[in-house]
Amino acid sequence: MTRRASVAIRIGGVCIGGDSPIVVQSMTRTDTRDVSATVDQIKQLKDCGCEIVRLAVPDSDAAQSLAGIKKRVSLPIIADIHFDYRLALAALESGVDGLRLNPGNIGDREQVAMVVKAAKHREVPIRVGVNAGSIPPDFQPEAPLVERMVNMALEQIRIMEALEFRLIKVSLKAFDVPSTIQAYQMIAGKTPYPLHLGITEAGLPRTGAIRSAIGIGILLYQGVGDTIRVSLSAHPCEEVFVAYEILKSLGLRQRGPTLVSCPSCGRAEVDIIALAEEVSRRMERIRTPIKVAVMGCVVNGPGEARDADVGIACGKGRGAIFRKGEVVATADEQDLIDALMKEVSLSDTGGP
């Protein structure tokens, strides 16, 4: 696939846009009022290789607490602002790496100029971030609601450009796939500015994963996109594990393992789905890229085993081990995930 070209930006140490690896972003769940809080929630979002964070900033205490915040940290941070231009003002003051501010309630021209100029000279990168859900009744209502989406950002990042900023970042969310999908589609030609993917409140992880990997997905198949972050309601960490999966699923980034596993079915001898769920359970630490086979019956089992870096192909109460191709070991099935383990031990050089 190509990618859409796209200027290169840096928020913090991170380059989005250009020639960079897609970013993967989250945002924290605490209140940004409470720093111990905050502080550990984006250490454990690093840990599991998030890299930009964005914050929440409802009030002047939260814009107050991002300098606190900042200092104990060294993922990239950006201050979420919406509805009161000052809080955005006050968050550059505490030396924030970033800004999200959303047109469609942050819209007055004087008020995004003051940001705007308060953000250039300090270098700092602006996300036009248009949620459909929060446009305007009254802009432009007889249009349909994705060139309303694209007009606001448009118009947005007009009033930037007139003022000579091209630290820009844009993003187009909506709940309903087809529309995100299409609001980015409309937007990629019309301007050269990095896009930042997501499916706006996605819902629950079961269901949120799969919105989330059906808009991100196809948007990235066809070169959309520079940074994503996938909407959750769970624990961020859940939101970067997803992110990685869909960008590990078409060849854009590679960290931890994937595991192959077969759906099991009335030839499997053993428990595949117990045993799948004990080697991905154990592999949630690994940062290699590897590749794990878990494989249940003779039909499939012994080619994906030989295709990953280490699999398993079990037979009636036993298995083989494989290791690039070779069988290295047999087991019973009571020791058949320590067995794989063991070789999946031998190829984790500790990850990126």
Given for the second form:
Number of protein chains: 2
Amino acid sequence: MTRRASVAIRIGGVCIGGDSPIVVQSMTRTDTRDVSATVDQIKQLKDCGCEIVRLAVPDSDAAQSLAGIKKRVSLPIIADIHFDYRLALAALESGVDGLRLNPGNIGDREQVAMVVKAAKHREVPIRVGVNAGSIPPDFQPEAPLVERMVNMALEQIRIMEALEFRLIKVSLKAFDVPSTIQAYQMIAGKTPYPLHLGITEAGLPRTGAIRSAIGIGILLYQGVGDTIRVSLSAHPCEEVFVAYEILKSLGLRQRGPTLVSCPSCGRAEVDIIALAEEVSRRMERIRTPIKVAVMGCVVNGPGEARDADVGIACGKGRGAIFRKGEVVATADEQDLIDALMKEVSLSDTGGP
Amino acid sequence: MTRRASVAIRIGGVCIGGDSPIVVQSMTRTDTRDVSATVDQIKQLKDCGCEIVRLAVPDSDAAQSLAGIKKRVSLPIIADIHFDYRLALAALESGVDGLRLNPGNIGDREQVAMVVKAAKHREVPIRVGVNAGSIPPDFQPEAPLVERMVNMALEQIRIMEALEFRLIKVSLKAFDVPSTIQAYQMIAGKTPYPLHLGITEAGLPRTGAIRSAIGIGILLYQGVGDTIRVSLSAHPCEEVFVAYEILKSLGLRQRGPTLVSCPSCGRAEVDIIALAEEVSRRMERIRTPIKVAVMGCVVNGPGEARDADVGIACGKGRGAIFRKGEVVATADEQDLIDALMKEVSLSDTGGP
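With the form predicted alone in hand, show me what the form predicted in complex with another copy of the chain looks like.
Whole complex next, starting from this chain.
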């Protein structure tokens, strides 16, 4: 897993690209004109680990609201702009830390140039955010979708570079996972800018998390990608949760506990699903990275439990509690979770 | 995505490897000695798309039960054997279609040979199923984990090949995703046998589906893998659901509807999450592959909805219903789902 070299940019205080950790982003669901609701949601997002937040700016009232929101939150804010370059100018006036423009609908070269000049003056990065669903039908209509996505981004990048603007980030999102992967792979060798990964409109969490994990996971495993946003039809904190699970699975970030639990089978002598669910629920507020194993029988149980920071391996009506490979306690089934959680709490430093 | 060449084997009537589609497996949670409960769960699994089912065989009563179970179900059955080679012999007597042996705990070379000879006589394939958590500590203790997993499998394969047994399938499961990927990549070039993929003890569905999607998805994208089993602490039908979502995301299998829905943002003028959830719920029993888009606004909405078999793009209080790129109806917000579902039902052939 050698990471693609990219130039680093800064969104507010957060570095994206270069050697920086992969940054987790999300997007508010609130009406941006409702400053109080939006500020509350941004604070929730910060609390669950989101590092940069994007806000829809559908009209000039929303663009104006950004100034008030910006004053009350510490997370860097990106304004999401479609259709009207004047909203981008107004968002810059409001002091946003980044812009996302959709080259498919933002306007002509002159209008883009006005935004780029204003962003350059304020040293605010711009994401060239191409979506498969909104490429104008008359843009290279004969080319395959992936090439159209890449070429649309490259065209926009050239406009920016011609204005000596290089605070650029690029995304090429589609719903189709293989198309998205190909598009990012193709542009990875053609530009030095950091890449923002996502599978767009991935759907509800049960399926969208899977689609996102595959698309984003394959790219990250190939070393492509500097920041990720998981798009789910759900509360934005669920997007952040899924993003960290993707990064944790690949060893790219650490955050909160990781639960190893067996699927249960005809061999289990305890209700392992109920045990795992209860342990997961009790660990919800923990941010310290701890690997916790909940194993239902003697086949893989002791092996996996030994490998975890803390683990239980259950037998008939009783279980053993392991800490870093040593049995530290045994307990009857009804006391197992309490005994396990006591050990977990010893590993919880209270922070990430 | 060029698929690794592998020799094909048959588990009951299901072909694994070669040019066959990637096969979806799961495992019962019932006590195998409870024939009636186990048969019921196998029927549920068949209904949700499972193609091969594995059963734990912890003792000789369980091994005996397999004969009665086998008579009452049509899915091919694999006996999961640990610790005692005699259970494998008894399972073969009971007429199972496949065996899974864990070389880490099944016994010595003589005992393995007895099982292999009996399986050969009945033409029953055996999976060499290595688990990171149950490799004996004295097996190549100095080698890195991934090499130990691969070498343990290769050693077992050589024992089987020496007995001229080639109905072999191999798995190398670990909880750690990068280790699992490396192990499968390493063995892919060293044996011609089909590979059974999985991330072991992946945990509860919310996190386990993500870990599994990344590990299995990366390997399948590299062309490695012939059958998959998602291991979750959940009802086994959830494993099958996740397995198909992984395969659908990569375009490797088709089954049931695929919901494209936007994440909602400050731009949405309808409650897109509630809409998407309701549509998903109403599509639960559909097995026909249909791509359905539920989009909240005009940014990506019409583009994505046009690309779907059926889709809605919502505006303020109203929405347009698309079918294969054509607007076929418009409806008020409260009638949107009914209008959409009417179109969906026209595409539902009643089968996969």
